[in-house]
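A lone chain, given as structure tokens: the form predicted alone.
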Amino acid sequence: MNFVVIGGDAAGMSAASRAKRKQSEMKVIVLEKSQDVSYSACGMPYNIADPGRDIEELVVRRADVFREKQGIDLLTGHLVESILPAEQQVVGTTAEGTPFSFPYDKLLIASGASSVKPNVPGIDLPGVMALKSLADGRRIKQFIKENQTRRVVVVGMGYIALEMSEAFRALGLEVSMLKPNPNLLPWLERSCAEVVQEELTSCSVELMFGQSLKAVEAYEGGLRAVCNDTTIETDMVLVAMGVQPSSGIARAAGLELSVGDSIAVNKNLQTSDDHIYAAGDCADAVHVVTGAKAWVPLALRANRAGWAVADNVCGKEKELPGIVGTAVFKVFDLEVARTGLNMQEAADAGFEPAGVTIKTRSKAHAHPGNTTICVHMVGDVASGRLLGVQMVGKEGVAHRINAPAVALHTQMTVEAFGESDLAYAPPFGPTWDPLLTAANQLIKKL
């Protein structure tokens, strides 16, 4: 069997490695457009923040290891330009301009996602960056090192934008962030979002709401970011407006698309063509809470989906459970986490949502070093079901969010979750865990 994989990062290499382990005689070909495979993209902001660290440390496994130790035919610098489903063939061009084609019995599209960039003048000027690939990370790190970079304009205020703002401040750079909308993190409950906003401003990050990037201009001293009603002189512009699924070849091949132009897959990760699978940031998933299709591009799902594809290709049927959208990120000294739905998402999904927000201590009342944890919890009035949780705090947030994530997977009610036997010790939380306190308050509303 010829198993061809498009894309050599999380989902792609997970699938290729597992398929080769299960059936060593299988011909596994991975076509990766860049020169990099299997690296920790999520670690790039933290690596960039430390000029003494080599960005190559983020590579989990090098290409030659996959080739020599696992017997995978890993071809870097191979850009797949089209899929021919009728012929069961992929065609493309190498980095040197040589055309290629490969037949497949089973195909996995693991093309990931690409950065969203505004179509404005000057967006391709030197010094205008995005951060998605390891090559992007190298360019940013090299640019800062080789230029007298003092100021950065960050376009966007999402996960990557916030993480990179912290990285730039760690390097001593001035940071201004732009966003056309008036609210920071609009999916986050307002009082929780205000905590994040206060943290950013206290760390000297300039937040400029109501400002869109209209153009980037070069001048003798660097760049100018032209916005609605102001122009900012800067040395670098980082475009961090989010990502979109890289699904163009799937669309061109006639495959069915889904939410946000992600590739539609069933629980076995098959596309609308039985011979073609899709996994990772290019593919959709089922949201456990709503039962509807969703697109949430996160690392764990990509790796897990790659494994499931390999199992199915090797003849062991594997259905992948859905997601609940669990995510966590760091903003200076804050941990910000979410799982499930917020109030608006719950209402849009047809629930009758009620929510509470509580602020409590991170440790027992007499234990030194207490900080505040903000918890927002959402439940359904009609069924009593837990629908979602958001948390912000300086400690005790990142791993605490996993408890409600599991509760969402099992469709627990708020009352049942409030009866959970959660761990307690004074250095780690009050007797009544912040999550239990929130649940008890929400039960009153339900």
Contents of the next structure:
2 protein chains.
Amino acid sequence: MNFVVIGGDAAGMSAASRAKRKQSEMKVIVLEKSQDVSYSACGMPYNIADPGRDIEELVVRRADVFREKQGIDLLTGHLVESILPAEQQVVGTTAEGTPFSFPYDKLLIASGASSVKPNVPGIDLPGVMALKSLADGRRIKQFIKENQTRRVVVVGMGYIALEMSEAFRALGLEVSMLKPNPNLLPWLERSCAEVVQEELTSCSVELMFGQSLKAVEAYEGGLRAVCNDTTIETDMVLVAMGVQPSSGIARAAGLELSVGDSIAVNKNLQTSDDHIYAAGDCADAVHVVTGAKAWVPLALRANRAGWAVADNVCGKEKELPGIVGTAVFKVFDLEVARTGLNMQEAADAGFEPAGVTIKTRSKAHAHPGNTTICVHMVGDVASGRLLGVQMVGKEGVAHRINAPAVALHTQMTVEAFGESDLAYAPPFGPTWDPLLTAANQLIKKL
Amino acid sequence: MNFVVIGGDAAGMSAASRAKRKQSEMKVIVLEKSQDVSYSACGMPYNIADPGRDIEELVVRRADVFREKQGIDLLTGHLVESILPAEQQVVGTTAEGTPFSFPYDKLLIASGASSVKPNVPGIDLPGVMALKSLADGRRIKQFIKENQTRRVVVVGMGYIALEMSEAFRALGLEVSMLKPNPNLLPWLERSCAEVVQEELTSCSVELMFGQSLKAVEAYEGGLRAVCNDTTIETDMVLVAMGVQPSSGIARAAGLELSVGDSIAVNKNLQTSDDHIYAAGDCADAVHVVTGAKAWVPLALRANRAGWAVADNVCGKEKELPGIVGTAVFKVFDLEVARTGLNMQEAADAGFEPAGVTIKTRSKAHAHPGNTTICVHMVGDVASGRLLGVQMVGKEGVAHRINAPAVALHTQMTVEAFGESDLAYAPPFGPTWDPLLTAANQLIKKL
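To test you: the structure above is the form predicted alone. What is the structure of the form predicted in complex with a further copy of the same chain?
The next block holds the full complex; its first chain is the one shown before.
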């Protein structure tokens, strides 16, 4: 059996490794367009923040290990240009310009996502960067090292933009962030978002709302980021406006697409063609809270979906229940986390949402080092179900979000969640965990 | 209606406050034997660790606030000596020696627990301490301040003993801990317990296993802790051998007792007498994983049970589902947490347990500051259910335990738990959370 995998990142290499481990006689071919496989993409901002660290440290497993130790036919520099479902073939061109084609019995599309790139003049100038691939990371590190970089304009204010702004500040750069929308993190409850905004401001990050990038211009002193209302002189521009699924070849092959042009898959990770699977940032997933399809390109789902594809390809049927939209990021000294739906998403999904926002201490009464945790919790008036939680705080947020995440998977009510036996000790929280206090408040509205 | 509460700590004051808030016309009488109500008992070790902090900081709400602002008849120095269920009366004596009696329509026994005190010669000598009440905490702080305290012997190695050893080391004291049992934390999986033991040793805490306290003797230089095999010269002895429910008056009143002589209550917190409730460290609870009664005297349950009693007394029927045995404590730089059952408890409860222990990084690949997290997970071979989790590590343990705690409440299988959408970002964990890695390993054994 020929198992061909397009893309050698999280989902692709997880699937290839597991398939080969389960069935060593299987021919597993991975076609990766870049030269890099299996690296910690999410770790790039933290590596860039530290000029003393080599970005190659982020490589988890080198290509030759996959080839020699695991017996995977890993072909880097192989760009797949089309899938021919009728012939069960993929065709493409190598980095050297040589055409190739491979037949498959089962195909996995794990082509990931690509940075959204605004179509404005000057977007390809040196010093205009994105951060998606390891090559992008190398380029940013090298640019900062080789140039007298003092100023950076970050276009976008999503979590990559925020993580990178923190990295740039750690390097001593002046940072201006811009976006057209008037709100920081619009998915986040306003008073929680204000906490994040205060943190950014206190860390000397300039936030420019209502600004779109119209052009980048080079001049003798560096670059100019031309926006609708202003022009900012800078040394570097980081475009971090989000990502889009790399689903072009899937669309061209006639496969069904889904939310945000992600590739539609069933719970077995099969596309609309039984022989073709999709996993990772290019594919959709079921949102367990809404029951509807969602596109949430995150690393855990990619790894897990890769494994599930391998199981299915190897004949052990494996369904994945889906996601609940759990995410966390760090921005300076704050942890920001979410799971499930916010008020708007809940209303859009047909629920009758009620929400509360509370601020409590991060530790017990009178315990040294107390900080504030902000919890926003959403429930459904009709069913009493817990629908989502958002949290912001200096400590104890990142792992705390997992308790409501599990509750969402099991469709727990707010009342039942509020009665759960959570851990307490003075260094880690008040007797009533902030999540329980939020649930106790929310129950009154349900 | 007369609502009488015996005991003015977590459960008692929670019940009294909520009942009065719900029904302001209700007469709420709290009879507390000591002079202290509503303080953070769990915070005492951290306060004692810092000579610059006044122990009175731990008082959450002063008695006069309960009296004047909340209208509760809070009577301190009132020791209840017996309950007369037929007459619906409690009788006792004040600290000044005056007898009292109060009739009740509903009674709550929230008498808490008391330190286990070994019946050995010299146990009442000055310098022999326990830590249960705020008065105990004051006494310890004062003793250390007023005496040239350089050495302390801690009898017991439970979590209070460990927290206090950390406090004593913070004060620069030499600490020896002793217990008869050959194992540290026998409920904890051995390789996890070894991590704790190494931490204690590296923090210069002397651990003496196989030693029982036989006597305490005073001599001109201080105290001698006489054990079966050795005698230790010391300035202070802390007896921290655990607690027992203060259920004597309940037993004498003919109320049904339960595990460890705790007072048996139903899900409404009613004892075997319909007019009498019990809550807090004196009462039992249903263990949701086993379905059997358990006695786990912890603060969250006490507060929650107090509230539930108030609801029931006020005519709004409230059942509590029970506990899952979640607990966490800090010991030096380690966080130690558990929820649910260990292998032995699972076998004793009739399950067919399988367990795994894994060690993983606390952060993503190549992220600075990585430490090790040790996860022990237990599942049931017959049903596939998750039964329990234990964790030890320097970070990310305390709040992480709450995800499996919620999973236990909803009787999740290990497989379903392993498929849950937990948060990931490089500063907070690997892509596969340590809990998910443990679940992935455990599934293979189920």
